[in-house]
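For reference, the chain that follows is the form predicted on its own, supplied as structure tokens.
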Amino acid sequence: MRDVAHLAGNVSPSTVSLALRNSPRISPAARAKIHAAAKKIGYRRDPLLDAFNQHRLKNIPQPGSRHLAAVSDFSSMAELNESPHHAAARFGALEAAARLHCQLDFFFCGPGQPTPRRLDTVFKARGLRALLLFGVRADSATMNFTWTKKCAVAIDSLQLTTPLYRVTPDYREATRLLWRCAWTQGCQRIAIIRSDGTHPGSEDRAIAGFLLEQLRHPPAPPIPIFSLTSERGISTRFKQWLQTHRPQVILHTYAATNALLPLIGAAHLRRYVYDAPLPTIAGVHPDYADVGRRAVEQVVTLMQTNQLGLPPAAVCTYVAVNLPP
């Protein structure tokens, strides 16, 4: 480090240490100069020492900097907890935060609440650099925060166009598991229903898994995807679709349950939910608590390594799903 300090213009070794950890206390120009000097002489960080420092930081409480901002564009905690998915993810996030000596501070920017720009000033005043996007509405395409001085991880929220770090259940694998389960039980007429506009990113991945299995186990002819909308006459259109294609099993999302139950029940069809939050619902039960835990662990790691701002492209961690025993 002394060699790097000398080559970078006789800066102090402590400045080199901070720059190599991407500390915001060092200007971007100085950081770039020090990184270039380190690269020139072939300096490499010691992975064992890095691992020790990560362990030390995780187990020593550090007041102030250990607060995480959990942000939702819902209007209140009560509205957020109406979703079993969000309630489970919140439980896991709080558990991980306590284990890592952090505290989750919840903020809401939905109708009647402060805007993201207003929250930016609050975060700056409180020194909050770590954001956990928690419970984003299905129709939200972006969150207008100032990202340059923050590290952020989103739970689910695949519909956001902002390139973020994300943690989400693997919905594509969920529909593949359900397809294979139905196929081994002798069902060859397997269909999927899309709830237009409900959870576009999640449903896109689920449908990708469905289409992949459909290609590998081609029925004759394949059953087209049925789009569940709020338009009038949906019941008649659904009955016509059933009569034309005669599916044996229908896959769908939990958000569509209330609309689908009367229609599917009347037809006496088997149905599987690929994002079921409750054990009483047949289908795949993603571990949303684990999603919350992993999101907190990821944002804490970003904060400890001073990885501020957005990644060049979205980075998504897919949490594996399994069929219940």
Second form
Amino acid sequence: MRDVAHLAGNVSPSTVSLALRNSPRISPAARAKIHAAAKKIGYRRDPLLDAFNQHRLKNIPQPGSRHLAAVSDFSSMAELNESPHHAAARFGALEAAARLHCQLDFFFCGPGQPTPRRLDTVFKARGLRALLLFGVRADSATMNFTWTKKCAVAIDSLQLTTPLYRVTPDYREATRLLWRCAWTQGCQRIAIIRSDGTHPGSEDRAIAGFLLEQLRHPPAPPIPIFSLTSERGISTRFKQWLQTHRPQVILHTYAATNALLPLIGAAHLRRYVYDAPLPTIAGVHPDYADVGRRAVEQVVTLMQTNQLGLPPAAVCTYVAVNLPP
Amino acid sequence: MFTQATIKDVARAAGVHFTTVSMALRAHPAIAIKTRLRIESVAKLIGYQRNEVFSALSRQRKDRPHRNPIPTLLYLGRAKDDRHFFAIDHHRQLLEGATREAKKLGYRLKTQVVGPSGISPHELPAYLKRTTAAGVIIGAWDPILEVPAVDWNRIPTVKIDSRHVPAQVPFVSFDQMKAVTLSFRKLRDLGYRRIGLALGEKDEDATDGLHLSGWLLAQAEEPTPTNLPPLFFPPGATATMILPLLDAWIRQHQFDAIMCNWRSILTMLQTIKAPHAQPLGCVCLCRSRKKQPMAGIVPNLDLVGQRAVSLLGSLINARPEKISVSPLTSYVEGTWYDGHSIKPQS
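Now that the form predicted on its own has been shown, please provide the structure of the form predicted in complex with the partner chain.
Once more the chain from above appears, this time first in line as the rest of the complex follows.
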């Protein structure tokens, strides 16, 4: 093996070993070179030793970097945990990391915390190559990390313009399910509320799903989407909207609940939340822990297969949602 | 007296032949998963463990050449015109990305066409039963062709498009919704006002309404919704049948730009006289990579193929208890390409 290592351009014997086992940790080019070198001098893996090692290493975690960094541009863990969505996703992420023998550390780059550039230096020093973007502010369009030597998976964060690997619940399916559920219960006037830009990307998909279902049985007269804004006079606008369009059911985000409740008051109206984090709320309860789990699984796969840098085009993975029984 | 459990003890307890036990514990594809799981649990109960050193010794025989097989992934192709499967640009791009990723992950990708030129759909279940492939990709099957009845739970599987195939497995596709919203925004920025959407009806069924979702969303974001209805090309219609439909629709709604998922849209529009002095703007939602006058979205099909293999790889590597339960869908965004078919409007 040392001879092969020497012939293939002074690589380390462990590189040779990995390459001959076709490990994705070695780049295909280097693998081809080492295979050629081994063939040239007639080196073959000892199958007996191989089997013995495999048996021995079966239950031992693989070596290599086992550290993941979860990054948020919030200012602290307390702020992150204020949202039950983040808390659930964090729980799932930690669980998956533990199962895959990884350590997941949290870093914050929000107000009063180090800048992304500073964190870059920290990650470099610690050899952290795998990032999990977690809890990104609604108004952030980018996060200034150096992506070239890192792999990253984002949870939700559809507002970031950087092409990324993302994992998020399938909100388009969630609103479609709720619409159909309300329709089969005999409600004909179903409406959707747009929040004040708390989760722009996710809300877009939710609204798209709602509109698609509505297209099948368009209400007459049509109900426009009501946008919740923080401006004054919102309550009169909402009352007018209620009176003119007379919705029986409204769909909205969990974040909009507090703003909506005083507006609705005593009006007879059913509400469904399409991103409910708790089973006590009526609506769809996406499995946020599973979203966190998936994100960790993906970032670990990227890290183990040496796929560093941003993807050439954004890739989004949607986790399926179901209606509660 | 204490003796170590042997393979025959396991066979007796599980009520099968000892070669079945041997194959099951090596996860041989010829043994059904149910049987394998049962035998594994019996072996665990009895405390039988394979002797790795012995099996390595028995695998290596002096008279046999030493084999070091590279695990294979099977890419199942199925298209309307399957004799020219490898000449179809769509499939070629998917395969290109899939092959690249498979090589990177240390697999060999084998392509098998299901249809008159390859194995027949009826043979497929038996073929999958005896294959030694580590995983299978259902590669963008045409929805109009019959679907062979296969138990996809036997082997790790990922599907590209093929929504109609009833396999509860991870699914990868091109993000048609994003293609529509992005094209709409580009046309708006250029000053187009009355934008129309034309789709093949079959294509829209196959995407589960993704184009339409994007279209409705883009319209809802407008300050003054125009409410222009989309046009659906009926299934099986040819260009000559569609032209009058398209013409009437454009005249009725006075469009100044059209988005369509068919690549023939530009030639079709050129044969229709536009109602305005200016020519109609035209965007293809599924453009080819080649240089051409038509602006539009290029679906990154090689990335779709790559993504499918990468998902399949993690599915194979995950031990059963490591697989999360809910099914996944993964969408790859397309890339916008400019072209002469759209111009800034005054």
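Being a predicted model, the structure only gives us computed values, none of them experimental. Positions refer to the first chain, counted from 1. Heads up, when I say rigid core I mean the largest set of C-alphas that superpose within 1.5 Å between the two forms.
Post core alignment: Pro311 C-alpha displaced by 2 Å or more between these two forms: No, its C-alpha moves less than 2 Å.
With a threshold of 2 Å on the C-alpha, tell me if Ile34 counts as moved between these two forms once the core is superposed. For Ile34, whose C-alpha is compared between these two forms after core superposition, the shift is 2 Å or more.
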